[in-house]
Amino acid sequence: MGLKNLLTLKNLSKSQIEKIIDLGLEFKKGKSYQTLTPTFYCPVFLEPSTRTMLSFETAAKKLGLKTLNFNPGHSSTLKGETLYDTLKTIESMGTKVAVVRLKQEGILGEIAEQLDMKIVNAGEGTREHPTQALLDAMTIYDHFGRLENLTVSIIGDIKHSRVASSFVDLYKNFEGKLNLFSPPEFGEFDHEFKNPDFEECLKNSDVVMLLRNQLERHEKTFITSEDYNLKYGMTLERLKQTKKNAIIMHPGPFNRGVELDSEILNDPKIKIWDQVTNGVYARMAVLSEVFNG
């Protein structure tokens, strides 16, 4: 049994998450996939994206889907058309799945209930990014051979990160330790997995997940890029302090000289490009499960 939609990871079971990750890894290892019955898929990206948009497009093409090209700059959303009406229009043209990315929060679930077309959440506000969490989990599993009994520390602009939020939803299903470190310069932060000890998160973690400083979501600058790199950036010296078999991740886009330095990008511990690669296969798995749901 596949998925009706993929809007959040909050209601997915451990076995459903593992099934998607396993399928993604099978695709990556060369599993031959049955081309889905030729049908239309439409990416509706109302917020800028490179990795997510292109990996979904690549995944859809690998699965044999026909892609409708939606350009928000040339769409009726500029004329005041609601998201529901846009998606209903796309559905009425015979599209079976829409992949949607938007800045607003908490509206995709309500809209999806009113449509027969399947919906995949490609990023919603600051709370949901389920496919990013799945590809991150796939990357971790690909390296360690497991998701259980690992310490994962997420470092950076946590309050504005849908990547962090969705990964927490996913990792709650597994036996492991989560640390969330948000620089005090970003203000008060309270969370069940909060860890205010940056050095502990850095030195005692199997996985260190860095986050982009989302300045566009801040009302003012709390810390300069230079100071952030000095205090919290992944420099060569800090990389040497991590565990021997630790991996460093970042969902992208990353800012060189802020969250991490250019000189470490080719270090074996850095898994940023693996995440990009795994994004295609994880999203192939998601689309397959949704189409079969």
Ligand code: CP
Contents of the next structure:
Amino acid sequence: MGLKNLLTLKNLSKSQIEKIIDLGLEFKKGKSYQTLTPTFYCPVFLEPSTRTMLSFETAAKKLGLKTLNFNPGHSSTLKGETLYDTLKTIESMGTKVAVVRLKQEGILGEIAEQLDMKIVNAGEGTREHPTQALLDAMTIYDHFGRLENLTVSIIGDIKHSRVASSFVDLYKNFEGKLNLFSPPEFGEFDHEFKNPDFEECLKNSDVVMLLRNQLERHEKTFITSEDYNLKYGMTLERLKQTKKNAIIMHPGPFNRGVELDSEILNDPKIKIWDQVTNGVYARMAVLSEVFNG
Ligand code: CP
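With the form predicted alone done, generate the form predicted together with this ligand in the same format.
Whole complex next, starting from this chain.
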């Protein structure tokens, strides 16, 4: 049984999550690609994207889907067309699935209910980025051979991060320890997994997940890039303090010299490029599950 849509991980069971990760890893190992009836697929990205948009497109092409070219800068969204009307227009042309990224929160689920076309959430405001969490979990599983009994620390701009929010939704299903460290400069932060001890998160974690400072969602400067790097950036010195078998992740795009330094990018602990590669296979798995739902 596949999925009708993929809008959030909040309503996915542990076995559904594991199934997507397993399928993604099978695709990575070379499982046959031509699994779907050729049909139309449309990316609708109303916020910038490189990784998510192109990995969905790569995944769709590997699966034999035909991709439509939706350019928001030349679309009728600029003439005031609503998201529902845009998606209904795309559906009416015979498209079977749309992958949607948008800034506004809380409307995609309601719109998806009114459409026959399947909807996959490719990033929604500060709360949802389900396929990023799936590819991150796949990357962790690929390295450790398990998701259970690990300490995962997410460090950075958690309040504005849909990556962190969706990963929390996913990791709640597994027996592991989750730490969320948000620099105090970003202001009040309360969460069941809050850990205010940066040193502990750095030194005792199997997975250190760094986040981008989401300046486009900030109303003011909380901390300068230089100070952020000085206090919380993954420098060579801090990398040496992490556990011997720890891995360092970042969803990208990353800011060199802010969340992490250029000189550590080729260290074997850094899994950023593996995350990008796994994004293609995780999204192939998601598209397969959605088409089979
Ligand atoms: N991680 C991520 O969502 O990257 P893009 O914004 O480039 O898609």
